[in-house]
Amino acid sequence: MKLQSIGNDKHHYKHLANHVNSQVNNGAIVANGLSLSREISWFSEVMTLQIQIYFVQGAPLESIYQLPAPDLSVDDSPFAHFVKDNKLGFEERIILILAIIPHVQPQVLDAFFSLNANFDRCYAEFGGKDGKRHRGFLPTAETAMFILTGDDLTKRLAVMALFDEHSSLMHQRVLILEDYTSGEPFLSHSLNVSAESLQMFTTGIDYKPTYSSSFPATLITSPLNWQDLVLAPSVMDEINKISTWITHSNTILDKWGLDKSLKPGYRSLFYGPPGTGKTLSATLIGAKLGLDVYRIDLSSMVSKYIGETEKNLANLFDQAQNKQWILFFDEADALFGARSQGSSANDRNANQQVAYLLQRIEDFPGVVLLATNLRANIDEAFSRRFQSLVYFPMPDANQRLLLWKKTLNNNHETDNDNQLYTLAEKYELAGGAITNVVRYAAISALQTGSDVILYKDLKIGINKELRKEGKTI
């Protein structure tokens, strides 16, 4: 009965959470509809304006500025908010509008299907590109060059650096520009809001990307806490060393005026044989600071064709360049491995591929942490690039039979007290492996109907965790 109740409690709960969390969405959503609404429909006027003056069909007005943005002062939304923070001007918010308009409403840009009746054919001026299943107009750099700028060369010059990497929107990769085809204009580039901003936009939903081709990462999280980690000291301390750079860097960097000398990125290596609390620590440290941690999955990472592995990284890096982000590499070596002294293509191939990672890691501001069992395995030109080299040692007695503890949560029997110290004392086993100790203790003490975990049942599971390792007890 009481069990019962305790289910009843969760699901009522877990409703309440979902009812709560709905409703503060569709808060957003609305908030979201009437701002891009009134976005929208000033942008209908400054597309419309603009056309008219293009071809001389008698425009009510003599420029587009002369259609002020929307106030977006009192709105609430998270769209508003963000031009706001942002100080966005007159030409980016036309250049955002647009970009988001073919997810919301494409029908707002029909009118760039008009044909040039001299060459039967779409104007060249307004930009755009064909989809594969969409029927609407997708806009390219070129589509928001010529309703802000018309046939207005000095001014399209001046415009065109807000389609630089280091303008605001695409610094922040709000907006992005791709299908660039080598040897065609810049400009044809198709224009793009960014999946994050778009889901943040419309729903106010933070945008968490899921395990794609594009995106070979997984968010990795714990129902675990720092108080079931058993550490040593020392790890423990450089642990807390990096959770302080995340925290504080701005204050080194900027504050302190360090920003010369140091780059806002953080490097570091955790190795030590397997199950020690590498992964562990790395989600930890990101839900003690409310940041998402995505381990990367290396084997979609690397590819046997030249140039495909160093795509791949770029694409990864650059999704996650002005996030606040861990990014995990597990099992590291498999792409951070020493460089070969051979001369055959794959070699070199190989080499390029650990030189241009160690560019992008020392190059991205965010955080990187990565894991490997052996640190003789890593590049040396990483490890002197690194910011911390943390070893996860084997635990010792006193903290197996913690982990014992933590791990069984009383769920054992208890007739001999010394049992699990006996444990602890006598076989060396890491955390993880202790973790599957107590599985198969557990499974077999539910197929022989016992209440509790049985001492006999951890010395089976013992047994067959050493050997993996070739030991036996």
Ligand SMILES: Nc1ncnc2c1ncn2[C@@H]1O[C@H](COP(=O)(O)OP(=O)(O)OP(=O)(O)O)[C@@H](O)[C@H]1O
The other form holds:
Amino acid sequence: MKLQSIGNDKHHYKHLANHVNSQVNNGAIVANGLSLSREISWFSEVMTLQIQIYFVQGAPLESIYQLPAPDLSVDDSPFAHFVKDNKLGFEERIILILAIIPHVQPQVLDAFFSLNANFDRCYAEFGGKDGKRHRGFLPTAETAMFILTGDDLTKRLAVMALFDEHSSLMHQRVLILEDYTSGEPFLSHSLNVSAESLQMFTTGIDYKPTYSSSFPATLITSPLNWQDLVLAPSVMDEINKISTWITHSNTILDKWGLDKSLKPGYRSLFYGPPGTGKTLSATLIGAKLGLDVYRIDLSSMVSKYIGETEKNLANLFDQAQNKQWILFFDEADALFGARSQGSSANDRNANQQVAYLLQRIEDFPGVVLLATNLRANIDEAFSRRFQSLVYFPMPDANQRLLLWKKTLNNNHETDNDNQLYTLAEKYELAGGAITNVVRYAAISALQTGSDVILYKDLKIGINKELRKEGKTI
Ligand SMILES: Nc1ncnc2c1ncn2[C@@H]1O[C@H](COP(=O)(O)OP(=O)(O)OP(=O)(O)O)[C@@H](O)[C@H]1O
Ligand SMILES: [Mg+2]
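If the structure you just shared is the form predicted alone, then what does the corresponding form predicted together with the named molecule look like?
Now the complete complex, all chains and molecules, led by this one.
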């Protein structure tokens, strides 16, 4: 870019930003920008002061702790909320912003490039590593250590605990230590911030991981909403209990002090015939409460990733715990079936994974929903671990009529609604089968040039569905 054209480019960026803003949350970007710039200014002062103290360059203050971190209490940015919610202290904030700076304002770290004239090389004290293309200084854990502790060895030993995998920022996978060369000191790890956290601290968009072998789960959503759900009152009651727990568990556990006797989290098993709304209900609970629901297909998991499974599951549970996701284990029969059969190495391995999974489910402080078609296989030891077992029965005639109406959405012949009533009365179909029939009849209508869905096509579709289920009419 030529210097003269910067003015124009600014215009270009503004234009680009407006374009991007139509997709992202502009408010979050502006708020993050304000919070980050204050945090970076503070960091910069701390860093300069530590260099002055360390090199005895007439530092104006004695200790970096005389420079308090900015007060973010009134900031409404995702960054500020993260800092406040996690009650990050002085050291953690320095480490976090240091990890973020190369992504947002790399020049802030340029002072670390100064050479040690005695040896004509960079100061070992500063840590850091060379980038392949990045021109700025890339911090390592050592860099954070220098800024926070200078040459105070005792302090250094204390601050090292912040890089322990159990420390809050590491455990939540906000900070990442990477690029380790074996045999070198632990603090030579590069210090980075995870992709998802960076996204949250910049654009403010919640990062949604996608399916991979190390993240064997898929975010599920539905275009349907709560009003579309047709359930027997007893089932609806159980679903509402789950929602109430999610919204008010803090009151129950903390305020009422029941956390001594009740485990946190809620585990519920949905069972019943195919297409009765188990997956849909799980999805809608999340949508109603603004929580993401991740579906884990157990049948593929237990068999496919033997050996890796535990690690991947651990990853998934750790992430879910910090995000308040609802975990939805579909085809959960893989769990019940897998136990105790056979004695081959594979079987043993599967049993081990199941035991591990059950333990994680039991200890999970959030909501875990499992779904299966088979109730018979579930033993008592298993059901004891659940707060509720919810049976999703086949819908009765009234519920079927509602399902027909909602699914057709007024696109059927309306001359004689009695026919719809008859279909509902006569054919025992679950919601899933009804959607299949309507899809079939809609296609037929288009093919024959009809602009409404015809009863005769619905009947043919019903026939096909019943045959699929091994029934005839
Ligand atoms: N109770 C219901 N209320 C409204 N729609 C329903 C209901 N049950 C099923 N449906 C419709 O059928 C579709 C399939 O249902 P869903 O996937 O929830 O069934 P399921 O019980 O999870 O079945 P499976 O046991 O085969 O996994 C839904 O997306 C919805 O369109
Ligand atoms: Mg399902």
